[in-house]
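Just one chain follows, in the form predicted alone, and it is written as structure tokens.
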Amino acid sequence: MIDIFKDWYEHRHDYAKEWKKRTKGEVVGYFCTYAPEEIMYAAGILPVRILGSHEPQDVTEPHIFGMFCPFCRDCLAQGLKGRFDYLGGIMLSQSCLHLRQSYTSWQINIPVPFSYYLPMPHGVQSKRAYKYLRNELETFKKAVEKWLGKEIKDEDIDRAIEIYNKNRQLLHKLYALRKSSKVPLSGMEAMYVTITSQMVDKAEHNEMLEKYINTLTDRDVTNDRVRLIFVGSEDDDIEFIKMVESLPAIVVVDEHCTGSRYFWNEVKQDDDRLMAIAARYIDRPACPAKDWPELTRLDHIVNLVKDYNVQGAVLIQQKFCDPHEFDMPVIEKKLKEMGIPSYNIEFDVTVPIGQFKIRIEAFLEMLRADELF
């Protein structure tokens, strides 16, 4: 059953354009998953995370810094290329200065019908974020309500808020299993299925999410593999992940927005919708351009890395990119103290992927050198 999950991943856009064609409704590119969501699947629309293809671009160059991050050129380089063309809209919440620019090239250089930029608020710790998000939301409701030109009534937002809660149930229950020393699913199927959440109609996703957890039973693909967490910047990199659980490794679980940070938290009920929206936002793990001033990943990471038994960590950090520079010095230091080896790389989703080989092939030498396993 993976392979509904893996054919929609590698046709994600042939997806998209039947669902658009299929249900008359528009499709919305978002860039970062601070994007709210709820409120769009309210109004008919289809949202669909904007990613890279993983090949090397020489189109954004008079559009985007060559020190902006790979990932980040990436993204813009397919809007480039056309193969977001049926995009209605494009959208950004405000996150870091690389996906902004993104957002802004595509703006300029590829007109679309609706495009909106939510000014989400960095300091997410204030506990001013909460009703300033939530006024910014309504903002937003109403913006999309006079570019569709009909009203997204509350029964529309708190069905969109089920789907979405109960996807977000789902993959904690996926993710759950990954914690037993017999691990039923690979890191690279669990990405498959992490990932086409956030391109594919969260009522479908969920309907084969449920069947796929039910095919689960007794399969066991750990063979005494070393357990890693993958820790950082946005990785959707099926080729990254496939080729260090060639190796003596699997993946039992991450901490990156294209994979647990994406769905960790629910929306909760409340009257206000917007700002029950608002505060699920505010609320989730935060991105490291946003956790400050104190450093609170750092403890859902140790939690983390505790209950998924983790025996050693790759810290990924997409090129250039300051905030997971940041972040990583503080830990490895903290999974130091827990006795946790961990194997930083600075990652760029264009190059091939040998030389990163090389380097996960001696961490995990490394690892059994030392006797851990």
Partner chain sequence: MSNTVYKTEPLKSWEKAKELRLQYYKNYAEAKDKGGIRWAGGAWTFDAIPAGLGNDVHSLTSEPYAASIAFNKELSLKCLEAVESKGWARDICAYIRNYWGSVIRNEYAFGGPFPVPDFIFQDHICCSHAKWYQVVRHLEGDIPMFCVDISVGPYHELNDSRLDYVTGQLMDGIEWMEKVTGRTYNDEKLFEAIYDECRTTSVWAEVCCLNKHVPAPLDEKTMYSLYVLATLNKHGKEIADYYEELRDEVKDRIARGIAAIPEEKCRLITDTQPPWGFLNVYRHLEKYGAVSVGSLYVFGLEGIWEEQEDGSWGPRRTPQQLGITFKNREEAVRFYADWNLSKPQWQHFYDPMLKVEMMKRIYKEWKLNGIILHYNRGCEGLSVGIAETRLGLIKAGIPVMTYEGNMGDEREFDETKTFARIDAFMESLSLK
Given for the second form:
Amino acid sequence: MIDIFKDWYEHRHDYAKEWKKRTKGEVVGYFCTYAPEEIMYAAGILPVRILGSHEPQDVTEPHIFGMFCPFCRDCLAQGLKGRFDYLGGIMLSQSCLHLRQSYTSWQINIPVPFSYYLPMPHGVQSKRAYKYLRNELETFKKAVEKWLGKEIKDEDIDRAIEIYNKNRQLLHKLYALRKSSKVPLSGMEAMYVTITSQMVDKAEHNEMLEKYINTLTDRDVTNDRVRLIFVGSEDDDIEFIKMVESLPAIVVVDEHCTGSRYFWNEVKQDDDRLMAIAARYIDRPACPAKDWPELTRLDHIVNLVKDYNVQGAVLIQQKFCDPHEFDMPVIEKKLKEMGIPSYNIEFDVTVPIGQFKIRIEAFLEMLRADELF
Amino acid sequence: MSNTVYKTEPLKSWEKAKELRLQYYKNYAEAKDKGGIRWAGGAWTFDAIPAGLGNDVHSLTSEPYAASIAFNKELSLKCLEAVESKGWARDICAYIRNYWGSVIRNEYAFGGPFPVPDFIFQDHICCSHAKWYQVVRHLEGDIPMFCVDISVGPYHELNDSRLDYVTGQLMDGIEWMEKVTGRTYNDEKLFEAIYDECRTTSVWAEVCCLNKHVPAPLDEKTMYSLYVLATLNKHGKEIADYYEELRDEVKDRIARGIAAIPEEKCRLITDTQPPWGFLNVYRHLEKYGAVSVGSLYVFGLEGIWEEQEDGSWGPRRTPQQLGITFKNREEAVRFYADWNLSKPQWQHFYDPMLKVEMMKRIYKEWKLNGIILHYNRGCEGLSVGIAETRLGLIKAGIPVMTYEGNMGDEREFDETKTFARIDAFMESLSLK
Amino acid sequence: MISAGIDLGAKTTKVVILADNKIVSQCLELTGIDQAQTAEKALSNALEKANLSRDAVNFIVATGVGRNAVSFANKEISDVAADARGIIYLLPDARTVIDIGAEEGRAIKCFADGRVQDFAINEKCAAGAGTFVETMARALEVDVEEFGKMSLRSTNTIAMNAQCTVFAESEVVSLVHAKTAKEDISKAIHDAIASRIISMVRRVGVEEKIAVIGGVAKNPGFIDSLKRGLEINEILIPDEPEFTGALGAALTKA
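Beyond the form predicted alone, can we have the form predicted together with the partner chain?
Now the full complex is given, and it begins with the chain already shown.
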């Protein structure tokens, strides 16, 4: 059953092209999970997240200075190589500086009919952010309407919110199964599911996800392994999680924007639909770039560690990601106080699996030291 | 290119600039002795806002303070290593690593232990800005912190809702400040501070414009020591007054034919902060008769500009010049937010092409021969989009040289190779 | 009870044989292309030295980067665990181990019983590892052994700006051209490497006593820089630091 999600992941472009042909709708690539997908979906657009392909590349060097993260370069590389040639539009909901460059370079070098920069507030802890974002969403909605030449009606938005919320509920349900001492799915399998929810039509994803959850009853893949949490930046590195889970470890939960941070909270329906959507994005578990003055991520991570009975943490960041680098030592300290050891890993476009395996093995040995004595 | 030899002479007001700078750091350190208030924030923060708390309120701005540390290589290395030892990565913003190092080592670069601020008042456009101080709080205990999000898009797309957002936050900031200091806020003092800040930042743009003159009366290296005053205390009356004095002196230099360097054969600008420990890069340029007449950085970080009637770039008219007198707090704060949002150095955050356009204009109006881009590993904010900036300038037919370095971590700068690059660039401009 | 520990490293393979937790034999071989064969050879040489037959060995534990190639091992453990275990056996007072191999530097904090408390490994960069020393010695045109000693004769402290191998090499060349004394350059280089390592050690927390193992342990210039940087007087170095990992493996419960 997981093969369906795996297939979507591996053939995401084929899926999008096929979807486009089937529905005659537009596909819009978004760069950061703060994109208000509901508005696009309501307009009949398929929003797809632009992610890298984890292959070494040499096309972005003239466009993005090497001090910026490998992820933003990998994303741009996909555009420069023509892999997203089916996109009718691109949009960025103001992200970190790194990823912002994938968008601006894309806009300059790979022009598409619709390109939109939404100045998503960074000050998400300010009460002023709600009204401001609500107004920005209205401007965005108008721009989409103008591009497509059609009005986005209230009932379209309601339907989009409903489908999106449903997906969030299902993903929550899937994650909750991993709290058990008998974990029915691997971290890698969970990764395939959450990542593909950012690639395929949510209605279709919901349908498959519901079926998939039903197949998990009585399944147990725990096999007496150490329960880990992955904390950090963008992570769709299948090779890495596969390697980790080939060792006596199982990833039971994550705090990534490709994972739990993406779907954690729902839109609370309200007559002012745009305000409801704005509130959802402002109140979601924050990206470190927007998480200030208070570091609210800490509580989120602490809760996950407790709820999922975590024994160790792997702290993952894209190389050169300043926002994550600010937080890491603070998170490490907090986890230590809770008695949860952690290990830091820096991701590049491709990771040295051999070297990292040695490190993760040493980390797991530290957690299971008794077996060596 | 001419072979004229121009007269040069040191700036008369140079000593005063030095004094103002040292006095600033002293004021901060000693504020508490006199019952005053100390606060910390970035060089871009809205520093006129805390001025409403009284005349005995002194700030420490992070970037210029960190640059002072970076200039002292030995101290800088100790600070950077102290930060790495605590687990923070080597590639984080180099300014704040120097600053944190000074906090961790409890060593104030101007003598004595590090003076802890009473509160933090910061703004946020670069992803690091608010995070800097979040870590400071982590290191120094829970210092009250307020931070204003100004990432509302480029100025030419500013609308009421966006301006409301920034204004609203600043209004909240004032209430918050009253609460954490227990002081009553004085709007009159705020108005004065805003008038002065507008004067400082507008007159600074005027000074920069004087460098359109051939030969340039100022070189960028000298301008660093002057513009820095605005990064410390741009709302300070003494800074605004000093800039007026400076402007008059520079005008006088032009009238008397005084140049920054004796043989001006080539005019350049740079981009982003220089590697502060290696300002000899500019001396190396001078060997070729090349003078950097400024940069978008030195012009637009603290200068506020607008298009003039003749279509050229010049100082933005101050409220005083426009005959505006503030009637209430909100009106003043709103004007103040708008003033700052027009800052040139905030525009490129949204699109590298906006930077290209500004640089093309400087290239033309300041009569340049080329542009040097510092690919600065120490600053994400000013290096953002720099590779596209390079491509855009090349497309516009402007000779461009790049070199890699770091404004505050000398371990990432290769002096020999940089000089070799400059030699090659000078050769390509037929200056060898 | 006889146990064997095999440390299959990138450059050399080490074997330690224990009889009731006492070292009875050790052996070092260059790691060939065929790692399995090297392991086999090193083990039989060590057994021969101790006059033991293969059957007498109760269990074998492998460590090192090539540990997967030791197909006859009963268990595998990481270098980190092996280092900690080995050092406590050799130097019971050690609490922090610094292991600097050719391409990797590690700092390990251990408990008194040899368990790992915390560890850090340098990132993908040669500037904190043995190869950096070799590259710099080459740039200075002195052999590696002399390079370490001459650092101690330095009379001036100069700072190295660059810490990336490539940058540093060009900086060394400029210093040579500027007629800077080789002794002073050597010291500056050792200080620079030590500072990288020290940052890593401080991350896991400095706890005395500190032991250094790995090839660089035998470089007096580096040890001197490390002492000054950590502001400590004493650094422990086992007599044969290269066997620490194999020893730790042999001590591990199969």
